[in-house]
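Below, in structure tokens: the form predicted on its own, a single chain.
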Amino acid sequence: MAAKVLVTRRQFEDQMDRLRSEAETIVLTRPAPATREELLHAVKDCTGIFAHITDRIDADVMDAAGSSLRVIAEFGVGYDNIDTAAASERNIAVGNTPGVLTETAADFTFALIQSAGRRLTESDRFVRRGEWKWFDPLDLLGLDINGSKLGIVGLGRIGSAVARRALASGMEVIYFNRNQPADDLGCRRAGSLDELLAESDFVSLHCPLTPETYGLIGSAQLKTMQSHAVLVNTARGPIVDTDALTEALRSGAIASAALDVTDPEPIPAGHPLLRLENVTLLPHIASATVGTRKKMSQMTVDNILAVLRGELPPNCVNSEHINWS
């Protein structure tokens, strides 16, 4: 039987042609995610799954595919939507796309830091509502970037790239990591998360979503931050307690937030966050440039094709648990 690959969302056609040259390829071409029922049906007898962050690939999906499933390739760096323990138990390789979006995501994050600090989206709405009728020297005052302190939670690839941009812009950078990073870039390591939160003018989240980081920023942590501080999240929505953040923004416990990710995601119409002026909400687009997304697609296909040829994916996150001998 020929190998069969499921691609759960529309993708770049040149990369789909690469897959089609070596496997029967089913592409769910609409932009919206597949429903649970559609996913369980479409995955039957597949050798590989080209997955996206909106797909929950758990044991039920793997079992629906059957014994032929050998690789789940995530279109992205984060793979918290995939039950890697269940995949390892079933001898299924899980691949991702590390490194490719580091600089793009860091550019985007630093743009959010600057935008939130200077209240750009709030000012844009101010003008569009027709409220710019005079010059008020005390209206829409923001934070200077140069001379401010940036706290980075998670000094990995992306966090380090953001730190380099911040240092070049005259910011002081502190960070908090559970483990010592390979290179702290001359930034100061905070003794605790609370220390970082209490000292920072801006806090940017770059840690992965794990059981330990789920709800990492809650009511107590937000109360630890300074009242003029800005929270930026381009990592994963559930790292922040959404209800606690909404209340902190409403009460003035912190000045503002800029979120590329939310919990839930997408943020539903009518959510209280949408009614607040002091939050910027974006649709999970940190990696959304043509060049980066094309490279991500290529790397995801590379991970699948390697398995079809009997090799581990070039970027395999559970290689120590895979035994195809």
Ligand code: 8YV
The other form holds:
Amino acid sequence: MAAKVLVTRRQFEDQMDRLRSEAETIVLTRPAPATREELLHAVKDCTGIFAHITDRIDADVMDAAGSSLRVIAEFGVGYDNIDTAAASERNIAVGNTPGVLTETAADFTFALIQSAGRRLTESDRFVRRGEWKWFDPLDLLGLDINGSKLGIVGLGRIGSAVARRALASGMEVIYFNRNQPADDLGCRRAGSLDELLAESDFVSLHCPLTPETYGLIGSAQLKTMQSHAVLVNTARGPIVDTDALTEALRSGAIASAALDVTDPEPIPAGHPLLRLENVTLLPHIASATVGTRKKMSQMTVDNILAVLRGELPPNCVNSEHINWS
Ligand code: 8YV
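Would you generate the structure of this protein in the form predicted in complex with 2-keto-D-gluconic acid (8YV), following the form predicted on its own above?
Time for the whole complex; same chain goes first.
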């Protein structure tokens, strides 16, 4: 029987052609993510799944696929939507796309730091509403980038790339990491998360979503931040407690936030965050450039094709648990 691959969202056609040349390829093309029922049905008898952040790939999905399933390839570097322990137990390789989006995500994060500091989205809305009547020297005052202190939570690939941009722009950078990074770029390691939060003018989150980082930034942590401080999240929504953040923004406990990721995602219509002026809300687009998304698609297909040929994915997060011999 020919191998079957499920692609859960529309993707670049040249990459789909690469899959089609080696496997029966099913692409779910309707704009919305697959419902749970659709996913459970569509995975049946698949050898590979080309997965996206919107798919919860847990043991039930793996079991619905059946014993043919050998690879789950995530379109992204973060793979918190995949139960990797369940995959390892079933000898299923999990692939991802590290490296290729690092600089793109860092460009975007630094743009958010600058935009939030200088209140760009708020100022744009002010002009569009027709409220800009005259020059006011005391209106829409922001926070300088140069000379400010940036606290990076998670000095990994993307965190370090953001740190390099910040250092080049005259910021002081401190970081908080569980492990000692290979190269800390000469930045100071904060003794604790609280120390980083208390000292920083800008805080940018770059840790993966794990049970340890779920709700890492809650009400107590937001109260530790300075009232002029800015929180930027381009990592994963559930690292921040949304209700606590909404309250901190409303009460002025912090000055503003810029969020590319939220919990829930998307933020539902009518959510109180949508009524606040001091927050920028973006639709999870940190890696969304033509060049980077094309490379991510190619890497995801590379991960699947390797497995169809009997090899491990070139970027495999659970290789030590896989034994196909
Ligand atoms: C992806 C991301 O765009 O790589 C990641 O972890 O969050 C983004 O780059 C997202 O996963 C879409 O599938």
